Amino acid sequence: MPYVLRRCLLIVPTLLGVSFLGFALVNLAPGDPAEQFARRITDHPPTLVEIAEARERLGLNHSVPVQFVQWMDHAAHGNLGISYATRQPVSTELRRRIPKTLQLAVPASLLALLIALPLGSYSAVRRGHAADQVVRIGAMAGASMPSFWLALLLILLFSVRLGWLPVAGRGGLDTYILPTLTLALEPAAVLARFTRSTMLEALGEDYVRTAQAKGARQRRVVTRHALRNALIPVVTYFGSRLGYLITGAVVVESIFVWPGIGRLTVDAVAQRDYPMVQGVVVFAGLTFAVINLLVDISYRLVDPRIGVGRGVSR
């Protein structure tokens, strides 16, 4: 069976596993979704009768395993259920939120790459020089800084002090700048460090020395010979970061009031909105599975010696 098809089929048990895990985790969290639901619609501490009605209405009067099996059955037919909180289909809510998260994740990923690859390569080429030190310290700071802290610093500077950009919310292009920057900086810093170290390794290889000995220009040696070979671990890391960005940057979306998947996840967990949590879990599982597959496939593009599913061929 072709490797790609095998990997695609593996997604099914993976999704089953993550769904079960998600269901178990939300059910382990203390709190009664029926009580939450009743309180939300009545605006007062619900009575036992109201809680019982809510439980019946939400289908929570079955045991957890039965609920899980029921959910699986519906999910297999493309029905992810109805959100306890909004009373809308989970799939509708996901469809509404995913594009908004992508609107941040895609530019943030590109920005991270645009920052990291040149800086990491330059730092490796200029190893030991002042520029290298600056890049290393900057990357260290960027990788260490919590995103919520960075977000607040950016808001204080660009929104409160300078008044150039809005604090939060989604609207015009200016509302994208701060959350994108916040999302991009940490992966950019880590990627730059990755790129630097893998470039240093590649620059010490025989084929690089051979290219230099043959009189190839330094730029060509770096970009065509060293960087290309240094990219595999970078691609692996980038793939995993992309997964996190697409499945919702929980903290950044919360701070910048961005109505994406991350914010949806936080709300769903807090409200004990089990169907929504399950929907997000399935989406996250699917995203990571697909990205992992794409990363594996991309290895071959980066290094043609690698046969997909067979490792490096000599």
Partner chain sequence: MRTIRRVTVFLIMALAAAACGGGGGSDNSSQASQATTTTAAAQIDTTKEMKVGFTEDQYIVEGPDANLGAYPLNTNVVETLIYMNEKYELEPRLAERWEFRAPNTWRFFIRKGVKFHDGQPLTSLAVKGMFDRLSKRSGGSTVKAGPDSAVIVDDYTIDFTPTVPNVRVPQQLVHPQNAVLAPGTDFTKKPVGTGPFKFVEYAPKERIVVERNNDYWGPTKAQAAKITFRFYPDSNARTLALQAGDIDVAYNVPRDDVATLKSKDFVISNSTVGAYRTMYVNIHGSAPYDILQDLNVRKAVAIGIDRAKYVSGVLNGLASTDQTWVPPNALGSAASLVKGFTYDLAKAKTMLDDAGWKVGANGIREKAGRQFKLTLVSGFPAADILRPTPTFIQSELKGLGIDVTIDERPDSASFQALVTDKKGDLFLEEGNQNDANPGFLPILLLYTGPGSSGGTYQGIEAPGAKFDGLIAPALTETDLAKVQTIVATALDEAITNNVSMIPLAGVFRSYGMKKTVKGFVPHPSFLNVNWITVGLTK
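Take the protein just shown as the form predicted together with the partner chain and give its structure as the form predicted on its own.
No partners, no molecules, just the chain.
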């Protein structure tokens, strides 16, 4: 069986396992979703009878495995359920929120690459020089800084002190700058360190010395020979970070009041909105499974010596 087809088939049990685990953990959280649901459909504190009716209506009087099987049966027919909070189909809400998250995730990912690859490569080439030390210290600081702290610093500087950018919300292009920078800094710092480490290893290989001995220009040696062969660990990390960004940067979206998947997840958990949480879990599992598949395939594009049929051992 071809490797790609085999990996595609593995997505199914992966989604089943992730979905059940998420469903079980949400059910263990404190609070009664039936009571919260009853509060939304009545204009007074719900009675015990109304709460019992809501529990029956939502199917919460069954055990967790039975609820999960019922949900899977509906999901197999394209129905992810109705949100307890918004009373709208979960799939509709996801389709509305996903593009807004992508509007941050894609620019942040590209910005991280544009920062990390040149800086990491330059740091490796200039190993031991002052520029290398500056890049290493900056990368360590960026990788160590929590995203919520960075977001608050950027808001304090550019919004409160200078008044250049809005504090939060989604509107014009200026509202994208701060959350994009916040999302891009940490992966850029880690990717720069990855790039420097793998570039140092590649620059010490025999094929690089041979190219240098033949009189090849330094830029050609770095970009054509060393960098391409140093990209596999970088691609691996970048794939995982891209999945995190697409499935919703919870902290960043909450701070900047960005109406994406991350904020939707926070609201759904706080409101005990089981169908919405389950829909987000399935979306996240599917996103990571597809990205991991694409990362495995991209290994062969980065390094043709690696066979997709054999997979990657790294």
